[in-house]
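Encoded as C-alpha cells, the following chain is the form predicted on its own, with no partner shown.
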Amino acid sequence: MKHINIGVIGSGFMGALLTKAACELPYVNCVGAADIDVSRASKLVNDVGGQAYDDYEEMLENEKPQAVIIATPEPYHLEPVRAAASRGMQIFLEKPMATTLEDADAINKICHNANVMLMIGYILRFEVSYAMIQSAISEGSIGTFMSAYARRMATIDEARRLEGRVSPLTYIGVHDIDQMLWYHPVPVQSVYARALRGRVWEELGTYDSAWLMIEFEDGAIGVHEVGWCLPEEWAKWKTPGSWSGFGDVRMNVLGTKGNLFLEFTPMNLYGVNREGWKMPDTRHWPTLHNKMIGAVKFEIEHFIDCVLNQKEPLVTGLDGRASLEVMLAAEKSIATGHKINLPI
C-alpha cells in the first residue's frame, strides 16, 4: 500500500474533523497543520502528528504534503490553493468553494493549468442515504423527477459559534443545494428566496432563516428551508459525552412514478435522561471504539483513493461553482425581493 503526507491549512472545526479522519487510515500521515491561530495548529498536531504552522506557505514550502485539506474560512479559499496548486499538491477544498462566481472561477482555472486534483467538500454524497436517494433517481426506479424539498435546521448556538460571519443558506444550505443538482442533472431557470428574522438576527445580524425555490428547466422544482434557529436546548445535553447533537434534518423527492422520504429527526437513536430527550449524531461523524466513522471517513477516503489512483473525485470544481451560483441567487433574491435568472 502506497503511503500519503497531507497537511492541513485551516485547524478549525471541519479542518480537524477531516485531518483526523485522514489520518485514521494507515496509509495517511499528516506533516502539518496551519493556522492563524497557532495554538488551534498545535491542538491538533498534538492529535494526529506533524509541525503547527501560523503561516500556510512555511508550512506547504518546509512539509511538502503530496496532498492538503484546505478549510479555511469561506472568503479564504482562493489564496491557500493557489498556494498548493502552485506546488503540484493534490486539494481538497470544503464548501462553499468561494463566496463569488470570481473566486471559484479562478480556482477552477488555477487547478487546471497546474494540473492539480480539486475535490470539494460536499460531505453528504458520502452518507449512505442521501446516496441511496440519488442511486435509486438515476436507476428510473421512481420515473421522472419532479420536486424535492430539504429542511436543515441547526441550533442558534451553531450561529453563535459563527459568530454572524455567514448566513446559514451560506455554510449549511449549499449542501442540500449540491444534492438537489446532483439528483436533478438539468440545468437551473431561477432561484427565488426569503428570509425569516428573528433571535440570530437580533443577536448576531445574520437571519435565522430562509426559505428557497429552486427551478429547472424542465418544469421540476426544489423547495429548501434551511435555518439555525432550533432552541439551545434541542443539543444541550452534557450526557453521555460521546454523543454529540445534530439537527432537524429531512430529504423528500417526488417522481412520477414514485416517492423517497429522509427522516434524520432523530437519525436512529435517540433518549432521555433527567436533563432531558437527546438525539445525537450517527451518521456524519459519530466515534466507534475511539474512530471517526460516517460520512466524514467516507469523504475523505475518497479524496485520498482519488490522490492515490489519480481518479476524478465525485464532488468537482464545477460541481461546487454550480451550487454556489445557486446559493449566491438566492441570497441575491433575498437582497432583491425578486426572483433570479441564471446564469447571475
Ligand SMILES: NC(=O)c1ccc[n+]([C@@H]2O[C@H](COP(=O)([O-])OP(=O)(O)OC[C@H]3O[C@@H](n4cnc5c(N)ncnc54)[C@H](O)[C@@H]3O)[C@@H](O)[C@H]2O)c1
Second form
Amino acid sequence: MKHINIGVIGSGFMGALLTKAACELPYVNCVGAADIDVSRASKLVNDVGGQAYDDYEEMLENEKPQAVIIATPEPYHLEPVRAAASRGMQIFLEKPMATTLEDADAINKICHNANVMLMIGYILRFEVSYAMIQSAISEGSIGTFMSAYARRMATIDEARRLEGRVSPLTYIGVHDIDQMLWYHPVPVQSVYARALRGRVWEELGTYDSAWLMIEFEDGAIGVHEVGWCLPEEWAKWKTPGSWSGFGDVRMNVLGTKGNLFLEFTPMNLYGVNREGWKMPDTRHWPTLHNKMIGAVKFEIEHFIDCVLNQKEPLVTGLDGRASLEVMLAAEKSIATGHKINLPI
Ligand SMILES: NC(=O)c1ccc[n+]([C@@H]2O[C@H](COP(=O)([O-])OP(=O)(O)OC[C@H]3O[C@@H](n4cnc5c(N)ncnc54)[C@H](O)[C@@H]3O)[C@@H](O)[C@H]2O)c1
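Given the form predicted on its own above, what does the protein look like in the form predicted together with this ligand?
Expanding to the full complex; the earlier chain stays at the top.
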C-alpha cells in the first residue's frame, strides 16, 4: 500500500479536525504542523505525531510533506498556497478559497503553473444526504431544477468563538452557495442580499443573519438564509464531550416534477436537561469509539486518494472561485443595498 506524509498549516479548529481525520487512515502520516500560535501546533502533533512549528515555510522546508492541509483564517490562504505549490506539494485548502477574486485567481494560477492538485474544502459534498440530492437532480428524478431554499443557522456561541473576524455568510453560508451551484451548474446572473442586525451585531460587529436571492441565467432561483443567532440554550450542554453542538439546517429543492427535503434539525438525536437543549452533530465530524467519522473523514480520504492516484478532486479551484464570486456579490449587495450582476 502507498503511504503519504502530510503537513498542516493553521492548526486551529478545522486544521486539527482534518489532520486527525487524515491520520486515522493507516497509510497517512503527519510529519509537521505549523501555526503562528505554536501551542496549537504542539497540541495537534501531540495527538497525531510530527514536529510543531511557528513558521510554515520552515515546516515545509524541513519536513517535506507530499501534501498539505491549509486551514488558516479566510484572508490568509494565498501565501501558504504559494509556499506549498512552489515545493510541488499537493494542496487541500479550506473554504472559502480566498476573500477576493484576485487571490482566488492567483491561487488557481499558482497551482496550475506548478502542476499541483488543489482541492477546496466543501465538506457538504461528502455529506451523504446532500450528495444524494445532487444525484437526484442530475439523474432527472425531479425534472428541471426550479429553485432551492437552504437554511443554515448556528448558535451565537459559534459567532463568539470567531470574535467578529468574519461574517456568517463567509464562514458558513458559502457552503450552501457551493451546493446550489453544484446542483444547478448554470451561470449565476445576479445576487440580492439583505442582512439583519441584532444581538451578534451589538456584541461582535458582524451581522446576525442574512437572506440571499441568487438568480441563475435560466430563471432558476436559490434562496439562502444564513446566520448565527440561535440562542445559547439551543446547544447548552457542556458534556458529554462527544456532543459537539449543531444548528438549524435544511435544504429543500423544487423541480418541475418533484421536490426534495433535507432536514438536519435535529440530526436524529437531541436532548434536554435543566441546563437547556442540546442538538449535537452526528454526521459531519462526530467521534465513535475515539475515532473520527462522518463527512470530514470521507472528504479527507477523497483528497488523499486523489493525491495517491493522480485523480481530479470533486471540488476544484474553479468551483471554489465560482462560490466565492457569489458570496462576494452577496456581501457587496448587503453593503450597497443593490442587486449585484455577475460577473463582478
Ligand atoms: N469546512 C468546514 O466545515 C469549516 C469549518 C470551520 C472552518 N472552516 C474554514 O477553515 C479555515 C480556518 O478556520 P478555523 O475555524 O479553523 O479558524 P481557527 O481560528 O480556529 O484556526 C486558524 C488557525 O490558523 C492560525 N494562523 C493564522 N495565520 C497563520 C499563519 N500565517 N501561519 C500559520 N498559522 C496561522 C491561527 O493561529 C489559528 O490557530 C477558514 O478558512 C474557515 O472558513 C471550514
